[in-house]
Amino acid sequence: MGSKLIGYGSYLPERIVTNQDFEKIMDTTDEWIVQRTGMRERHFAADDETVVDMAVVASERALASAGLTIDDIDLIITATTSPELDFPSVAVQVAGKLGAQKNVPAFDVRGACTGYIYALHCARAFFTSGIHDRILIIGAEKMSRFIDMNDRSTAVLFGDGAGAMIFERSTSSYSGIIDTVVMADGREFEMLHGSTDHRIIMNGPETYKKAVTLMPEAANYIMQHAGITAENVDWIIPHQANLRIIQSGAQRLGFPLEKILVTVDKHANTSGASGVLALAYGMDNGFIKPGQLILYPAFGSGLTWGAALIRV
């Protein structure tokens, strides 16, 4: 048993705060903030607008894009982390949000920037068992909950924004998710976490070094469990958290930079959302087009890390 996709949606808050807005209120210019890690501009969520308002946004775009229903769906799973409430979950209350009356189960996975890899794992394993017929994917973060503003190393960094995607079972073993691999370090979290006041504690150049080398690990691994090169990728749409983390990966892959999609330079780093906001981009601009094989590696807080292979 494998998937197929068959619906995909995004939301991005209507508030756009640009590198020179920073300039304003913090010691920073433009030009830094590109060379250092390519962003331009990112979303920032209204103060009365949370992870489940964006959440439902998206989720409604996917189902109308799959000419679907909430009760056509039989499992929603959201990767956030950044919820409003400890609980309950964001997916329990999208899905009373989109009026689910079928009792559609519903729960959240915390992979930090990872965490959409995870939910895709979880979905994957789903299908395999054959338990579920149609998942709701959600990815939704308010990043900007956390930024502290003293603090230019950090402060620049994230965006929010939601991307759902619904995938169906199919007979096929090589159309929607093909596999997914994910792994987790707890011995090195503090190189990256949440402070218990809610803000972003990082280590830059100890985090620059994980992900540029923990991202091509995994998607060489992907790619190898699959049997596939490089060559028979179309698109590798990369957790958008550094375009030099990016360039770097890409370049231990072996990958073209034609073949890197790369969104960071207009959404900043939304963590869970990243991935599904960067793979609705490209469909909706005619990048990426149906049948084409996408390469997804992430890494994050945990530390976590891992690679999806997904044909939309």
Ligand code: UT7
The other form holds:
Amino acid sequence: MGSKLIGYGSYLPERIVTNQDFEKIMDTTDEWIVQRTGMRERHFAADDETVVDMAVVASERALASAGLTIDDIDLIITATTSPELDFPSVAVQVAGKLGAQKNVPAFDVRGACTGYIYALHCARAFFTSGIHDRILIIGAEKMSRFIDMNDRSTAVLFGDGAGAMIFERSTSSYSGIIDTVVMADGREFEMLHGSTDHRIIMNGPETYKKAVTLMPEAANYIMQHAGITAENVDWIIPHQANLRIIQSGAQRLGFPLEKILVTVDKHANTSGASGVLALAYGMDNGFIKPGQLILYPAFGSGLTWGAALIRV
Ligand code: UT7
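Starting from the form predicted on its own above, please write out the structure of the form predicted in complex with ligand UT7.
Up next: the whole complex, starting with the chain shown before.
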């Protein structure tokens, strides 16, 4: 028992904030940001634009691409770390805004930047157990809500956006969500966390060191588990936190850089939306083609990390 991808969609807010925009308001340079992170611009949601608003548009686009309505979906899972309301979940609000009539179950997962891998992990379990047939997975974040403009070491790193994917149960175990692995180590949570006054607190260099080892570890684990090697993978879409982390991971795994999909230059770090947005970007722009095998490693606050193997 497996699944297949039957629709996807994404949404990026209209407002683009460039490195030059940051140069005007803090002690930073385009050169530093590009050299240290690979980021050039990011999207920021409007003040009155919420995580739910962005998730709704991405979901509408995913439903349209699948030729479905929300009532054809039997589970909604949202990966988000930045919802405006503590409750109810973003997922249930999305169902409401999309006019769901059939009491579709909906919940959020909070795996920070690994959130979309946690969501895929849940979906895989529901498909293999035969509990759900059509699952809408959303990654949606308004990270700009947490940005402290007095902290240049984190302010330039994040962006907003939402992506959505729809998977349907199938008899093939070689399509859709083929495999997932998720891990967490709560002992390290102080390295990267949100503060009670809603700011991002990060020890950048320590987080960097963990990211460059744990993402490749998860990628290797899942390839071994699935009995495949780097040659079998068409694309690797790592969590988009820093171009240097992405390149170092590719090197450790022995993947040529041409196989790595990069969006960190355009989207910066969109946390739980990162991989979902990147997949949509890759498909929309013809890089990723139907039938290709994607390796999806991620890492984030928690610490959390993991990987998924997807055939689109
Ligand atoms: O998505 C979840 C996971 N997140 C990550 O994986 C992020 C991991 N960490 C990183 O990507 C990098 O550590 C950063 C991009 C955050 C920072 O890069 P770095 O090369 O590790 O820089 P650093 O923190 O060691 O700082 C080097 C210097 C410092 O100046 P001094 O002390 O050497 O004089 C910083 O104050 O760069 C300075 N700096 C900046 N300079 C200009 C820090 N931020 C900026 C800035 N503009 N925006």
